[in-house]
Structures are given as C-alpha cells and as structure tokens.
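Given as structure tokens, the chain that follows is alone and in the form predicted alone.
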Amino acid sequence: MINIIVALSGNEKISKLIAKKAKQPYTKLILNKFPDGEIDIRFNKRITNKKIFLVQSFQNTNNLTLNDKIIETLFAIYTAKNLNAKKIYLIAPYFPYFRSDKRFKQGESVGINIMNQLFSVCDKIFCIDPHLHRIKNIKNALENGTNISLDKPIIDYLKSQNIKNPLFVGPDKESLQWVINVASAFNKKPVIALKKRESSRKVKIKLPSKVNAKDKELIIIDDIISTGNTMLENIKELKKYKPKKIYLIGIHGIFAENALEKLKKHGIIVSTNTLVNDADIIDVSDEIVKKIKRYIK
C-alpha cells in the first residue's frame, strides 16, 4: 500500500515537514481559481487505491479566503472518493467552525454541524488542539474527528527560554484546558481571567482579587489569536502588577486586523506553525506524524 500526502494551498512548508518525517512521498495540488471565483483542482499523482493524506489549514493565502479553502478541500476529498482513493484522511492543523456549535439565536445556523456532514466522507479529521468550549469531546462534532494536542512542544519552547519565576494565565475561562498542563509541566498553577464579551471585537477582563505577578515572568496561553484583543485586555490589567517579562503564547495564530504588530509592542508573542504568519517557531509536525503512524502501513 502506497501512501501519498498531499498539500492543498499554503500548506506546502508544513506538507514537505509531515512527509520527510514520515517518510512518505509528497505532492501538491493543483488549483486553479477562474475570474468569477470558481475552483478547479486537480490531483498531478495516480491516486487509485492509494491512501491519501490531505493537509489543509483554513486561513487566508494565497489570493483564498478560509470559505475557498473549504472548497478546495472538499473538491478534493470528493475527486479522491470518485478516484477510488483506497482511505482518504485529512490533517487539518486548523479546522475552521468549531465556534459556532449551538443555535444562539432562531433560525442560525450551527456551522460546526454542516462541516460534519460536509466532511463525513473522510476516513479520519486530525484537528490540533480545536476550538472545543460548550462540546467536550471532538467527536460530538466530528464524528471522523480525532484530536492532537500540543502540550509538548509548547513545553519544551518554554523550557529552552531558560524561565526562572513564571506565572501562567489564561486569558479566559475556555483557555484553562490548554494552560493547565502546560503549568502543571513546571509545577505551578494558572491564574484564569474572567472575560465579558461585548461583541466581536471588544472583551472586558477581570483578573481574580490575588494575582501575585510582581518581577514573574507572565506566559498567557490560548488556542486561538484572532483580533489580539483579549490578550491586549488581559496585558493591561496583568501590567499593572510589574511583571519582568511577557510571553504570549498563541495556537492558532490567525492574527486578524494587523493583531501581531500590537501585541508585538508589549511582549514575546509566539505560535504554532499550523498557521502560516510570522510567529509560527513551534512546530507541530513531529505530533502530527506520531497521531499518523499507525494509519501509515
């Protein structure tokens, strides 16, 4: 059996990671995008009876939109399937709609609910670390879904920073099921901000009454970096106390609304490579390839 990992567009550095790890071949979709907004794609390998490991993060490159790519990407599940793909699985460092997983309001639509249907042709979804808050388990979301975390290699970054007296914080509530084992790996426990969301792009934060950060070296972790301002709120409340250094410490870096450059005037801000932007030192691949081994024979 002869696997193949294949990278949709943007995803060409962390595809040629995955595969060099994993020892497997690799190639690249072909897209082509019409003037009217219209896809097209194209397999350039024989794919028949073959396993077929497709990467695909959902952000904004290369002249696509995040809705593009869920296109391409299903064009591309689909042609596999007709191709007679022997298992089709996608990597997904970044999976998209996880947020909207209820109805908040008559007659909405529950976003997360549509990409399981959409999706339910793949064999497996790897997803890293997903934007889980009222479901708990992927798999109430993504039937074909499986997770990975990256407790690891955020660890082992903190720990080559030499960090001598640091305080952890989670920005919001949501965030402790990601800060919590990073903290536990340095035996401390994290300080969670309480936040009061007043739209999409303004958030209120309450830090707990006793927040000893005086000289510490903050580390602020969260899944999802989006407008930056969460983590901006919970800098000036946290700066107030004196701390000697700060770590902001993204998942996905989506980094919208030139968010990168503010925060890079108040601290150290770093993310993982499942999205391409100019934080992205951790590197995920050697997760993904462990989460993967067992699907590759």
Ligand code: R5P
Contents of the next structure:
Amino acid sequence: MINIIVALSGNEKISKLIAKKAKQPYTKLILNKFPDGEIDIRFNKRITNKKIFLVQSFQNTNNLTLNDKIIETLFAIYTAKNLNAKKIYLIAPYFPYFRSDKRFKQGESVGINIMNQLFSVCDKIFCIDPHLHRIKNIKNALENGTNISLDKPIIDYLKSQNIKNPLFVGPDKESLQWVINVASAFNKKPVIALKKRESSRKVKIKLPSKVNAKDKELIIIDDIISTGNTMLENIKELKKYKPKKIYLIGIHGIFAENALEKLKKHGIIVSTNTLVNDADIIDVSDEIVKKIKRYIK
Ligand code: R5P
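Can you now output the form predicted in complex with this ligand? The one shown was the form predicted alone.
First the chain shown before, then all remaining chains and molecules of the complex.
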C-alpha cells in the first residue's frame, strides 16, 4: 500500500467516492479542536514513505469556517512533510481565494498569492475549475496547481434532461470559459451578459440588446454561486423575455446567506459535488480520478 486517500473535514462524501473509484485505501484525518480554538490533527495510518492525497473542499461546514479548514489543511500538509510522506498531493474540489487575484485597493491583500506561498510545499494541487479571470493560467496563480475541467459531467447532466430548445447564458464576461464548451455540445452559441460589481453583495447586469429567450429553456452557467445575486440579477432581466424554464448551474455551489432558497423560486438549481449542498447532484469524482490516476502508480 503506497497511496492513501485522506479525507479532511470539508467533503467526506467526495473523498470516499474518489477512494472507491481509484481503488485506493481511505482514511479520515482526526481533527481536535481545543476550548481556546487551537487545533491539532493526526493521521491514524502510517504515512511515512507513502503518497498521500489529501482531499479538502474549503467551505463553511461542521462548525468550521473555510479559513479554519485552511489551517487544518496546512497542519496536515506540514505534518505529512515532517513524517516523511513520499509525496503530498492536495485534491481541492473547491480551492478558495482565486477571486482575490489583484490588489483592488491600495494596501489590500492578494489572497491567491498568499495561498500560493502557504501551499507551495505540496507536490501538486488538483483544483476543479478554479476562478481564472485576470490570471488565465493556473500556474501563474498557484505554481503547483493543475486544473480539472468539468464540461463533461455538466453536458451529461443536461443531456439527461430532455431539453428541446435551450438558450445558454453566461451571467458575466468571465463565465464564457465555462458556458462556451457546454453550449457547443448542443451546437449553440451562448449569450453573455455584462456584469458591473458594485460590492460583494451588489451587481448590475446588462444583457445584449436582442435576446431570443421566449419559450426556451434557459441554462445559466457560472463557476461560483455565492450570494446568488449574479444569478438573481440575470434572471430579473431574462424573465422579461418569458422563457419556458430556467436551469441555474453553478459548478461550485457556495450558496452563502440563504442563496439556495432565494434561487429555488426561479428555477431548477444544480451544482456539482465539489462543495456539499442541497443541490450537489452532478458527481465529479470520475473526472478527479481520471486526473490523479497517473500519480497513483
Ligand atoms: C465571479 O465573478 C464569479 O464568477 C461569480 O459570478 C461570483 O462569485 C458569483 O457571486 P454571487 O453569487 O455572490 O453574485
């Protein structure tokens, strides 16, 4: 046994699926939280000289914030290093701070640069469709990062839906990279909205002048749904054209501040299982296993 899949606190479900499909031993990292908030972690299997695949989805769950999970993951990585694991791979179905890719205001932190420094000790970081916006290549954000794209499971899901007359929509400019491949699988060109972000909770949306959405199945695809406001503002504009049905697809369903409940009133909400939520019906573990296979040998 030279490989071990280790589930951290973020997404046990996907960790188990990965271990099962990759036919590799599985264990769960033991995490203790002390009354003062400090933590310790423990590997309950020997990891010396083994290749370990830590799986962590950075989201607020199990009474831990995503920042708590960053500390947990760093403790696991540095402990594995200290215990002489042969290789340390991080599978991060959702890796945070990619949206913090520039100094927007003087004196402000650039989150992804800090994450890069902290996590550079990993041999490889497998990220699923990270938010590559101003930085186009993952390696320029996360030097050990590698990207897994989820076009296939999203296309497979939509093909199972008996959709007759779809209109694909990208809710902002950078969503083109995700919506274009899915739309092409249906021989369609997407409509791309323009978004002006005024704050973390307020966006304004402008659609192109002519949108032929009447009686169509609208499929709006974005990488992240956080507060849901990007989707809600798009829906507000698109509903004027009287579509037949609305699908809202978020690769990473963060659904902060009750977003899922707000969105449910407008259509069918679907996300992948990179994060745990009540709409995580598209399973992406096959794509992860395909990518990590050559590192398992
Ligand atoms: C950023 O541009 C991302 O692609 C998403 O559009 C954004 O994170 C969605 O955030 P929210 O749901 O809060 O509007």
